[in-house]
Structure formats: structure tokens, C-alpha cells
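The chain that follows stands alone, in the form predicted alone, written as C-alpha cells.
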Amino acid sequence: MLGAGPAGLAAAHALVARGGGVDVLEASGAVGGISRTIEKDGYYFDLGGHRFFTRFDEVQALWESVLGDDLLVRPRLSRIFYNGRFFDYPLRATNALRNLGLVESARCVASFGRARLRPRGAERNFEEWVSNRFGDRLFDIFFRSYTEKVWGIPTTEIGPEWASQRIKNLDLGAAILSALPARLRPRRAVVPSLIETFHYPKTGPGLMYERMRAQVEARGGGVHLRAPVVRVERTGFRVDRVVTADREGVETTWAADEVLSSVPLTLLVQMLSPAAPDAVLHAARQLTFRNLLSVNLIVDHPDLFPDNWIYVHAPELKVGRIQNFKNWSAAMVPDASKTSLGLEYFCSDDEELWRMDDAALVALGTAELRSTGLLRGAEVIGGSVARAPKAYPVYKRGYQAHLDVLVDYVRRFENLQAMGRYGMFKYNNADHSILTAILAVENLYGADHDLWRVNTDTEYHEIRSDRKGATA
């Protein structure tokens, strides 16, 4: 098993439950990947804010079996910060009208109408896909700035696949219906909404994966930290051995009967020995990831704001999202008189943000937080930084052709399966990643699941529909 993130540990857990043997090889010193939890001075910081929600019964059953009563049910509350104001998310008509003003609201409605009457034809990129559904003005307000912060490229350079994967089923017309009193809605109207509650581990997502690790090891499996894979040795299209190296460069060889990999797909093909064909290596080098910086602050105030998180669409600020961990779980904060926040910054290896030292990042985060008004005069009394390289696969226009080359090549291996977000270069939610792991293990026992169809033929499950105006 390559990688001890959600997919790797879920696969290991499923294997030992069947009585199989497994060794999990993890490059870092912690399990959970981007879903790990950082502990500092008794405070727990989630690396990005990870909700646990799913429509897959087998995934929900796994979560509940691992954590039991430590899997909490939490209310969802989030807003958007834009132009010095806070917008409810999902959007509510009265709140949006008040914040935008009558003139801008009228322009947004007119822009929405034009998009419906005269949509752009080709939808060749993210901007065209979203503008066709929401109109140009709403796109500029609620999509452009945040999206360009996350990906670091203009929205015209982002493929439409990301929008269709992450925004599908959200419809502005239906959202407007949902803002109307039930008696004014058309009969039999189906109103989509976002889920209002989610599950969350008591002290953050790392608790889930630490428990998985313990259960895997209790059943005889091995989870080996600080064991980065440096070479995957093969004969034709069969993996024979996997080689890791410790900090001193001493190599360890692991015999490979079956290999399940959740390490970045681009790195996997570049670690093959003998090397993959030049065309495959070229394709791997064209696919990129975006890094995540979390600036974690402790504030001397018991209750700063009610949200779980806030999206920052203000283009003048570098921060993309602000997490309020106390509102995810009270157990994340050891002192009830304090609040802990995580400010998320997105960047690439060559950007100044990624190269800034921790003190400078804490100062930047503090200044930007103060500019939003969220500090309410309170003082920041502590700060630290967590870094997650290669956090998000970038769906830059044209990426799919390069990804297809890698997928076609990896599919040819008889004892190698790729799974999870990194392993498949797919912007999966955690439950999609875990589902690919469960299905990969079933394949080892005779099933024939196509893992690459997960999260392409399943409905985006954060959306629910309620008829006749029922409350979601």
C-alpha cells in the first residue's frame, strides 16, 4: 500500500478485515495526508476543514465503526466575505439583495437572464461553464476571485470539468425558488439545497486515520512512516518490488504481490524502473498540483463569529478561506475563553507565499484577518503554520489529454491499482477516495470495479432535493 492518507488506510483496513496481510508505506511522519490534524499546545487544527458526509452506505458504515461516539454530528454554517460584507451561503435572496444593493442586484438578475437566453456555446473553460448558468456578474462576484486564488491561473485557463464536477446540480433559478415562501413556489417544485449538518471527528479528521492505523496494526498490518517510495521495480506490466529510503538514504525493498497506490499519479509513473515510455513521462510532467498553507491563529476571544468557515472572495486579500475550529468541535480548543482559526492560502512552489517563513505568514494572516473585521478588537496571542504540498490537482485546460495517457498506461499493470485523490489525479471528496479504496480491495478478491468511474457517474452528494418546499 503506497500512501497512508484516507484511501491508503481505508484499503488497509478493508484488507485486514478480510484476514489479508498489508504493509502501508508513508513518506511523511503522520497518517491522514491532507486530512491529518495538527496539534499544538493542546489546540487541534484541521488542515483545510474536512467535513464527513456521504451517500455511500459502505463509507458511512466504515466511519461509524472506526470512531463510534467520537464521530459527532455538527451543524453547518458558512458565509462569503466580499466587498466588506458577509453573504449567506447558500445565498438567500433578502441577504444578497441587502448586501449587493438594488442596482447591483438588478444587474445580476439581468445578467442571469441574458445567460439563459443567449448562452455561450462551446463551454471550453470554467468561466464559460459557470457564466452560462449564473450570468457574468454573479460569476465575477461569487466565483472568479476565489477560484483564481485556489488555482493560481485565470478562470479561462481552467477546464470546465472542474466546474461540472464540483458545482453540478446547483441551479440559480431553483435557488431563487428556495428563497420564496412555500406558498409562492410553483407546485411540485424541487428545491436543491446544501446539507445543513455533517459528521466530524471529535478532535479533527486525524482522529479517524489514527484510529484506522491502530486497528490495522492490531490485526497484524504494518504502517511505516517516514518511508518514502523511491523506486517501483517492474517486469513488463507487473510490479515486482517497491523500494523505500530512510533519512540517511538507506534503502529497504518490499516484495509486491499486489500494489494499491494513493501517492500522486504523476510521481508514481516517474518512479517506475525500468522507466515508463517518454510519452508517459512527458504527460506526467504536464500535470501540476496546488499547495496549501494553513496559518493557524489563537485569538483571545471566546466567540468571534458563528460560522464553521468563511469563503473570502475579496480580491484584495490573499487568504482564500477562514476556518473556525471551535465551531467544528469544542474539543478542538482546550480553553473555552479562546478561539482557534485556520487561514487557508493556496500557492505553487515558485510563489513568494510558499517561500515565506512562518513568522511572516503569521503576520500576514493576522493583518488580513483584522482587515475583515472578524477579530472584533481581540488580540492574536499565538500562531503557527502548516504546509501541505501537492494538495489539489489542477484542472488546467488540456489536462485531460495528459491524464488519459497516464490512466491508459497504468491500467495495463496486472497487479497495480491507483486510488484516491492524489493517486488518480481527481479532485475527490474524502468519501469518493475511500470508496475507490474499498472497491480496489474488492477487486483483489475477484470483483471487476472500474475505479476511474467513481465521482464521474455518481451524483455530487452534498446536494439534496426536497419537494413542496420542505425544509432541507
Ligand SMILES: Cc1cc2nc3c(=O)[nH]c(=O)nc-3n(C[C@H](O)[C@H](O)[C@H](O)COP(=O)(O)OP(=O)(O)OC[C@H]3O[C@@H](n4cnc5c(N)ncnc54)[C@H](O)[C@@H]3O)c2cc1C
Contents of the next structure:
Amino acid sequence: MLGAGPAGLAAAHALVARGGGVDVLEASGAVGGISRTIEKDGYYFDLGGHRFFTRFDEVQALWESVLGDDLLVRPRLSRIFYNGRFFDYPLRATNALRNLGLVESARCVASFGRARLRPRGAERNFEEWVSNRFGDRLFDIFFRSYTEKVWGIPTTEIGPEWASQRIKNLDLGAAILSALPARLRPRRAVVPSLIETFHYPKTGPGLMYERMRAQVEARGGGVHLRAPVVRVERTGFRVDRVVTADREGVETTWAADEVLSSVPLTLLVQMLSPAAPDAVLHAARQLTFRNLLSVNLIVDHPDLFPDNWIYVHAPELKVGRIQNFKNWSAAMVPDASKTSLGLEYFCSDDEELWRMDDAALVALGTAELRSTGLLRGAEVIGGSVARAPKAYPVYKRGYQAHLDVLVDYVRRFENLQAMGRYGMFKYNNADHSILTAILAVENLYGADHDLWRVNTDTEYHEIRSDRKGATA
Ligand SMILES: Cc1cc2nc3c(=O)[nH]c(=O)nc-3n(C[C@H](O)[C@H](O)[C@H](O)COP(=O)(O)OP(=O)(O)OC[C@H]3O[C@@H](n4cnc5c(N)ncnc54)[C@H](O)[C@@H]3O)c2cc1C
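Can I have the other form now, the form predicted in complex with this ligand, not the form predicted alone?
Entire complex below, previous chain first.
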């Protein structure tokens, strides 16, 4: 098993439950991957904010069995900060009207009407896809700046398939539609109910994966930290051995009957020995990712704001989202008179932000937070930075052709399955990542699931109700 994030651990958990033997090889010193929790001075920091929400019964059952009562049910409250104001999210007509003002609201409605009456013919990118459904002005306010912060490229360079997969997940579309009087909604628009509660582990998502690790080990599985895979040795399309190296470069070789990999797909093909064909390596180099920086601040105030998180759409600020961890779970903060916040910044390897040191990032975060008014004059009394490389696979226009090359190649291996988020270069939530892991293990026991079909359909939520059809 390569990688001890949600996918790697869920696969290991499913395997040992069936009596199988497993070694999980993890590069870092912790389990949980980008769903890990960082503990500092008794404060627990999520990397972003990880809602546990799934429509897949087996994933929900797994989460509940692993955590029991430590899996809390939490109410959701989030708002959008734009133009110096806070918009309720889901949008509410009165609040939106008050924040936008009469003139801008009228413009939004007019541009929405124009988009419905005269949509652009082609939908070649994210911007065209969204504008066609919500109008240019709503696109500018509620989609453009946040999307560009996350991806670091203009919305015209992002493929439309990302919008079709994710807008429903963001539920902003539903939010906008539900804010409209029924007679103004597109005739066939279905307004799904928005998720008002979600599950959350008592001390953050890492708790889920630490417990999973303990359960895997209790059943005889091995979870090896600080064991980065450096080489995957093969004969033709069969993996024979996996090689890890410690800090001193001392290598350990692991014989492999079956390999399930959740390490970045691009890295996996580059680690093959003998090397993969040039065309495959070239395709791997074309796929890019965004990193996540979380500037974690401790504020000397018991109750700054009620939201779990706030989306920062304001283009003048670099921060993309602000998490308020005690509103996710009171146990995230050891002292109720304090508040801990996580400011999420998205960046690429070559950006200044990624190279900034911790002190500079804490200063930037503090200044940006103060400018939103959320600090209410309180003091920031502590700050640290968590860095998560390769957090977001970038669906840049044209990426699919490169990904197809990798998928076609990896599919040919008889004992290697790719699973998870970056493991499959997919913008998967944890539940999708875990589902691919569960299906990969079922494949080891005779099933014939096509993991690459999980979450590729626009209507991917339907997978649960028709899982066989969607994944077989
Ligand atoms: C900001 C943010 C917010 C999110 N919010 C949510 C949410 O609300 N709900 C939700 O369900 N999902 C959310 N997600 C998605 C969720 O974090 C991922 O789907 C999930 O962590 C993916 O699990 P994974 O095991 O596939 O990959 P990862 O978590 O990336 O784990 C992969 C593991 O492989 C290891 N690895 C890498 N290279 C090597 C190597 N060479 N050798 C050995 N090990 C290696 C890594 O160290 C890592 O531990 C969010 C993601 C982000 C970035």
C-alpha cells in the first residue's frame, strides 16, 4: 500500500478485515495525508476544513465504526466575504440585496436573465459554463476570484468539466437558485437541499486516520512512517518490488504481490524502473497541482464569529478561506477563552507565497485578517504555518489528454491499482478517495470495478444509488 492518507488506510483497513496482510508505506511522519490534523500546544489544526459527508453507505459505516461517539454531528454555518461585506451562504435574498444594493442586484438579475435567454453556444471553459447558468455578474462576484485563487489561472483556462462536477458540490448554484423567487428559476432547475449538518471527528480529521492506523496494526498490518517510496520495480506490466529509502538514503525492498497506490499518479509513473516510455513521462510532466498553505493563528478572544468557515472572495486579499476551528469542534481548542483560526492560501511551487518563511506568512495572515474586521480589535497571540504540497490537481484545459495517457498506461499493470485523490489525479473528496480504496480491495477478491469511473460522471452522486452501473 503506497501512502497512508484516507485512501491508503481505508484500503489497509478493508484488507485486514478480510484477513489479508498489508504493509502501508508512508513518506511523511504522520498518517492522514492532506486530511491529517496538526497539533500544536494543545490546539488542533485541520488542513483546511474537512467535512465528513458522504452518500456512500459503506464509507459512512466505516467512519462510524472507526470513531463511534467521537464522530460528532456539527451544524454548518459559512459566509462569503466580498466587497467589505459578509454574504450569507446559502444566499438569502434579503441579505444579498442589502449587501449588493439595489442597483447591483438589478444588474445581477438582468445578467442572469440575459444568460438564460441568450446563452453562449459553446461552453469551452469554466467561465463560459458558469456564466451561461448564472450570468456574468454573479459569475464575477461569486465564482471568479475564489476560483482563480484556488487554481492560480484565469477561469477561461479551466476546463468546463470541473464546473459540471463541482458546482453542484459547492452548492453555490443551488444557493443562488434557492435565493430566487420560484418563478425566476430556470424551468427545469432542481434545487437540492443544502447540507446543513456534517460529521466531524472530535479533534479533527486526523483522529479518524490515527484510529484507522491503530485498528490496522491491531490486526497485524504494518504502517511504516518516514518510508518514502523511491522506486517501483517492474517486469513488464507486473510490479515485483517497491523500494523505500530512509533519511540517510538506506534502501529497504518490499516484495509485492499486489500494489495499491495513493501516491501522486505523476510521481508513481516517474518512479517506475525500468522507466516508463517517454510519452508517459512527458504526459506526467504536463499535469500540475496547487499547494495549500494554512496560516494557523491563535487569537485572544473567546468568540470572534459564529461560522465554521468564511470564503474570501475579495480579490484584494490573497487568503481564500478562513476556518474557525472551535466552531467545528470545541475540543480543537484547549482554552475556551481563545480562538484558533486557519487561513488558507493556495499557491504553486514557483510562487513567492510558497517560498515565504513562516514569520512573513503569519504577518501576512494577521494583516489580512485584520482588514476583514473579523479580529474585532483582538490580539493575535500565536502563529504557525502548515504546508501541504500537491493538494489540488489542476484541471487546466487540455489536462485530460495527458491524464488519459497515464491512465491507459497504468491500467495495463496486472497487480497495480491507483486510487485516491492525487493517486488518480482527481479532485476527489475524502469519501471518493475512500470509495476507490474499498473498490480496489474488492478487486483483489475477484470484483471487476473500474475505479477510474468513480466521480467522473457529472451526476456522480448517483453512484451510490446505482453503484454497479457507475463503477463496473
Ligand atoms: C483544503 C482542502 C479541504 C478539503 N476539504 C474536504 C472536505 O471538506 N471533505 C472531504 O471529504 N474532503 C476534503 N478534502 C479532500 C481530502 O483531503 C482528500 O480527498 C483526501 O485526503 C485524499 O486522500 P488520499 O489518501 O487519496 O490522498 P492524500 O491525503 O494526499 O494521501 C496521500 C499520502 O501519500 C503519501 N505519499 C506521497 N508520496 C509518497 C511516496 N513517494 N511514498 C510514500 N508515501 C507518499 C503522502 O505523504 C500522503 O500521506 C479537502 C482537501 C483540501 C486540500
